[in-house]
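Next up: just one chain, as structure tokens, the form predicted on its own.
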Amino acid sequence: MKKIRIGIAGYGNIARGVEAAAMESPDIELVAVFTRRHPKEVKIKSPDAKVLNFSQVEEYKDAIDVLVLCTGSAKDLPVHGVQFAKLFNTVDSYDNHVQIPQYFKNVNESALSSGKVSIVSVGWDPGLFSMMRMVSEAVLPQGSSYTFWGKGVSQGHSDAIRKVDSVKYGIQYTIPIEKAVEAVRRGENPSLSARDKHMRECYVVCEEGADKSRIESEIKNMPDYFAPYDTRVNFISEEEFKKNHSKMPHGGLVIRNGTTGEDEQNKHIMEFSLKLDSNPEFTGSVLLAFARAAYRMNMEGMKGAKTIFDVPLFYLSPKNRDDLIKELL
């Protein structure tokens, strides 16, 4: 069996999750990790993979089947997604929901020009939750859908905090408003704003002498990420940060309340939930499954940007289609 050769761009928490998943996948071979740091400073766990500088990416154009993009959504992926789609099949977990249509358009132009497949915005949300929203709305067209995240660490929002000038360490917890969740589960179909559904709690370690008021204001007023929510910013010591905020749990719910029948008298609730000890490891596992799909789709002649809505499910599995039908259908 030919192994799918992957590369990883960036080596943060999600990249380590991709690497861990690759080491457990017999059909995947990690060829190289590309970093903007000095390669000697980056220690990976895969014994046969290389650690290389970003400047060497193009040299591996023919040695890598899929490049998994693990850089940040706030500032990196809008550049890297377009740049690397010109060279490789790619997957990424770009998570700025409001900007996804424009991001998709930009990546699509690059992927079409190179004849490659780029699957964008796949993780668990956007990603698996997006798929469940689509499926539940298709099954129950009369109804209302709700998504709740947390309590847990958001990778994209934490990365956005760390991009703020003078922030040394930062992490953000998304916390669902329990009374809103309970109202949805009772089938009340409430009208909820972003602020009604979640609050955002930030823990920040800043550089010595930094202007904390400026940092807090910049975080709270960040468009799309924090401005639409009640946000608390807590400044703590580096010691407290490392002691109490080193783990990255997360989770969430997609709930669809719908009705069927004459006069819509029959009520139904569809619910999909995740409880994750490690958000980045789970996200890395999702990315790896879609890297497998990107390779297979391109081998069949497909090209351009794709989303989770475009990927046939059997492309995700290392098993062949006949075995999936026999074992899981």
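Right, and the form predicted together with another copy of the chain of this protein, after the form predicted on its own?
A lone chain is what you will see next.
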């Protein structure tokens, strides 16, 4: 079997997750990692792949089947997504929700012009969670959907803590409020504010002699990030921080409560949950499965930007269709 040749653009945490997944996938070959740093500064794990500068990406137009975009959602992808879709099939986990329709439109123009497929915004949310929201609403149109995130590290909120004066290290865990989750699971269709759904727990290492009560108050009152939530701030030692808070766990759940029948008398609850030791490795694994799909869809003549809603799921698996029907249907 000819392997699917992938490239990775950017080499942060998610890129390392894609690389790890590729190393476990016999049908995938990682050809090259492209970086904006000097290639000599970047050490990758795949023995047979090259490390190259972004400026060389065009030379690999015919040597790479799918480019997995692992640069940042905030500023990088709006440029890279559009630029690379002119050259390659691509996948990305663009997660700036409000901007997704515009991003989709821009990438679509590029991918139509090149005749390639670009699957945008696939990780777990957006991505697998979107799939669950879509399918569960289509099956149970009478009902309500709820998404909870956590327990897990929010990069944006952790960054915000670290910007507070005299904070040396900081990390923030988003935690779903169990009482709210249980009410949803019981099918009560509660109306929930931001504060009702999630609380924010922070672990902070501060500079020696810093005013802890000032730091705590600055964090708790930060608009948008913390003010609308119940926030707990824990001051810990640098040693404890490094020992217990160096992983990037995450997870969450999507629940739909729906009803059917006369007088809507029958209740149904659909729930999808994730508990992830490593958010970037799991996201990388999702991206790799969709990279496989992007290549195969393009091979069958499809082109343009796609979302998880457009992808027939059997393209995600290296197994053939007959085996999937026999083993998993």
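So that the term is clear: the rigid core is the largest set of C-alpha atoms that superpose within 1.5 Å between two forms. Residue numbers count along the first chain shown, from 1. Bear in mind the structure is a predicted one, so any value in this text is a computation, not a measurement.
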By the 2 angstroms cut-off, has the C-alpha of G170 moved between these two forms once the rigid core is superposed?
yes
Superposing on the rigid core, I want to see if T231 changes position between these two forms - specifically a Cα shift of 2 Å or more.
yes
Examine S217 after superposing the rigid core and state whether its CA is displaced by 2 Å or more between these two forms.
yes
What Cα shift, in Å, does I161 show between these two forms once the core is superposed?
9.0
